[in-house]
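Take a look at this single chain in structure tokens; it is the form predicted alone.
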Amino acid sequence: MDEPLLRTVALEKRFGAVQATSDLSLEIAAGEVHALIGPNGAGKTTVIKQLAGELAPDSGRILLAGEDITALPASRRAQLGLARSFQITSVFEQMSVRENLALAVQAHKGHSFRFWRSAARDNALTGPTEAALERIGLEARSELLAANLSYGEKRQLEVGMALAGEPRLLLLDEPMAGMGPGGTVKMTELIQSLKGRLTMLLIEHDMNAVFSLADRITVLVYGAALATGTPDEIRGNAEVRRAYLGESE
């Protein structure tokens, strides 16, 4: 059996009396879209922060392609191919869409930030920048300041910036939060276009998007995994329906 791209082993995280992560063991296969769902306060974002290196677990291990990264800082994890988006958009609003993407490419390639003007014309940066623009569907908005984008377009841009380093694993923390129907459709299409080419861990409250995008789903309740399975298996799980979907027998 192939080694999963990401594996957690008995992760534990406590904040005072609150058990935010409880004996959590996950396996995410290469190329898979794995969704992590659960009610508010279930500990989903705490898991993402531990995977990204922003928060240290109290115990347990995190392995990326078989390598133990539990003690590595976020910057080193990014170098190993782990990228994330955030619940709140994080873009440079006074720079254009193209400049945001070029800056992200520049950061991942390790270029100096001192000479932005010349860097913007560097062929090593412009090629990947144009590819990122096409991938996220913002070519027509490339010269617009990020501040003038719609909220949904800013979310698309942020995902594009996360993709600039050509990661192996993308952590998506509520990419559709705050979007209207049109923005949700575009983001769903963007994630769908990445399926099979990129491994993704998705946290999302839009269950229509989750069940249409995910290959497998883990349901988190009080920091612990209640169930893991395909969308059909999760839909048919009576314990999940009672604990999360609010259904009764």
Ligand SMILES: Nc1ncnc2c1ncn2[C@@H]1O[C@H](COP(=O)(O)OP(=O)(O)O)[C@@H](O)[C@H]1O
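Note that the coordinates shown come from a computational prediction; the quantities given were computed from them, not determined experimentally. Residue numbers count along the first chain shown, from 1. Superpose the two forms; the largest set of C-alphas matching within 1.5 Å is the rigid core. What changes on going to the form predicted together with this ligand:
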Second form
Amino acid sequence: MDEPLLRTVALEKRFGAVQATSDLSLEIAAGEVHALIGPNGAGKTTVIKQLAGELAPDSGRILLAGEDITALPASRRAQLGLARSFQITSVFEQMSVRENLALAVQAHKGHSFRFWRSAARDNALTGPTEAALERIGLEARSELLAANLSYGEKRQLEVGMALAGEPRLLLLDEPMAGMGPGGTVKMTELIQSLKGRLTMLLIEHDMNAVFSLADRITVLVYGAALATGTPDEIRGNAEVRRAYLGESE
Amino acid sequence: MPGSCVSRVSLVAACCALLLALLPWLADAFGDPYLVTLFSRILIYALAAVSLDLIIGYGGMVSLGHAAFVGSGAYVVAILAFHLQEGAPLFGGFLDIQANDQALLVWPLAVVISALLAALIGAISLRTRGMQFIMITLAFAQMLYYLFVSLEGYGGDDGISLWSRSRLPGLDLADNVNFYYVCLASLLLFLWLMRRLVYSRFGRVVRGTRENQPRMESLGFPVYRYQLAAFTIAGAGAGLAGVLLANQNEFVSPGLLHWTHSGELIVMVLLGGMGTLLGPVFGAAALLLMEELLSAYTEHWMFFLGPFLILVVLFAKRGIYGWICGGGDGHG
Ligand SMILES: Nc1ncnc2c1ncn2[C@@H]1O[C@H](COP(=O)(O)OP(=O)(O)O)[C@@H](O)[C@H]1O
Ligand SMILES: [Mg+2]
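Please supply the coordinates for the form predicted together with this ligand, as a counterpart to the form predicted alone shown previously.
Up next: the whole complex, starting with the chain shown before.
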């Protein structure tokens, strides 16, 4: 079999008495949408943080396309093509929507030790920035400060920034959290449109969205993978139903 | 409205620029040559405050040691002039550096030394955040303060008096009006550089880091090196202010590096409007003018100025700049 795009080997993370990640070995194949589901506190965000480089695992390894990235800082991993969106919206409130996206583009278009030319008129940035604006459908709001966006629009911007750098692997931490039904539909469409072009690890509580978008699903309980499989396999898994799906339905 | 904010600030800035350009004539008309000296001081402090605002206002790095770089710039000028006056070789003659009072040589050297000092202090300080960063920048500046206090050869506590200002070919800096225009040109040049910088790619990274450092890292920016570059550039600006201050006063003392002097620069930035280009200029002018007026009536001027500053910082979101703006959201 091909080397998966991302692989974790026996990842462990403990917060005091809490075992947040337990002997976790994930494999995300290139091109797939891999969903990570599990009850609140199961350790989903903690996994993303370790993959993105914000938290160091206690032990275990993380490999991106076969290369060990366990010791690399977050910014280096981002440059290698690992992008993530945050469960709690994390945008630049005092910048316009456009500048938020431009900043995300800028991170992947050469270095930023350029002191003189106006960044707003930098052709290497403006094209991809406009494309990113269009992708999330916020063209009409582009000059607004991000602080003045509605909650749903901020969530779109949040995901749009992760997309703007054309990552190889996108880590989405509950992109639909707190959105109304309209927003959830829009976000599902956006992710659907990226499917096939981008590899994604998707954390989401909306089971309709998960089962319609994911190629494979991993169920996390108490930091450990309970099962991994196609949506049908997961639906039919008795253990999963008992531990997770059953209680929420 | 941001639009009206920009136009109001532009109007005020244009008026101020005109006033500053004509100041020597006005001083003449009022028969008060001291005004030229006073406004030279204001321009120099404005330069220092603008440089500090790059790191505090735009970069979110609250440094309480900025005066160290003003002091280092001033001391480079003073020490090189001192050796020329005394005829003593520099560093006991170990290094091939000539005592000097040529502005074209000494001033850039002083700026570079201040920048290097800032790079060194920044490289260590920027490994910390928040309160720790404030304390460590303060500690470095105080260390340098005590270093200069202990250098008896350079006057220790009493500082160094210069015999004359630096020499510039074709322009007599001993003339206060000439010197005033050099200060004005330096400030305008620095403001122009800052304006380019703030809206460049680099400036965008610095602004982004102030607002949301974790997100910057996750977007792929190794923020430390950008912050360090900003800190170094600010140190260079402060060094230039120090160069001018040494020439203005024809005197330097360790007091230039004292933390209260750093505090004064912070007050100028807060009073004028943090994170704006012109705010610190307004702040420096307001603080020094109030100091001047109040000290004519009472020696306890700080007693009256203090509460006023607290009110401004509490109630005017962006200081004088915000007030000119009419409380709008505009960016400088
Ligand atoms: N920084 C932290 N310090 C201590 N405990 C933490 C920390 N982050 C997460 N935890 C704990 O780890 C467990 C997993 O949290 P998290 O990964 O956020 O879960 P999920 O995203 O699946 O809801 C929870 O019990 C949480 O309280
Ligand atoms: Mg979570």
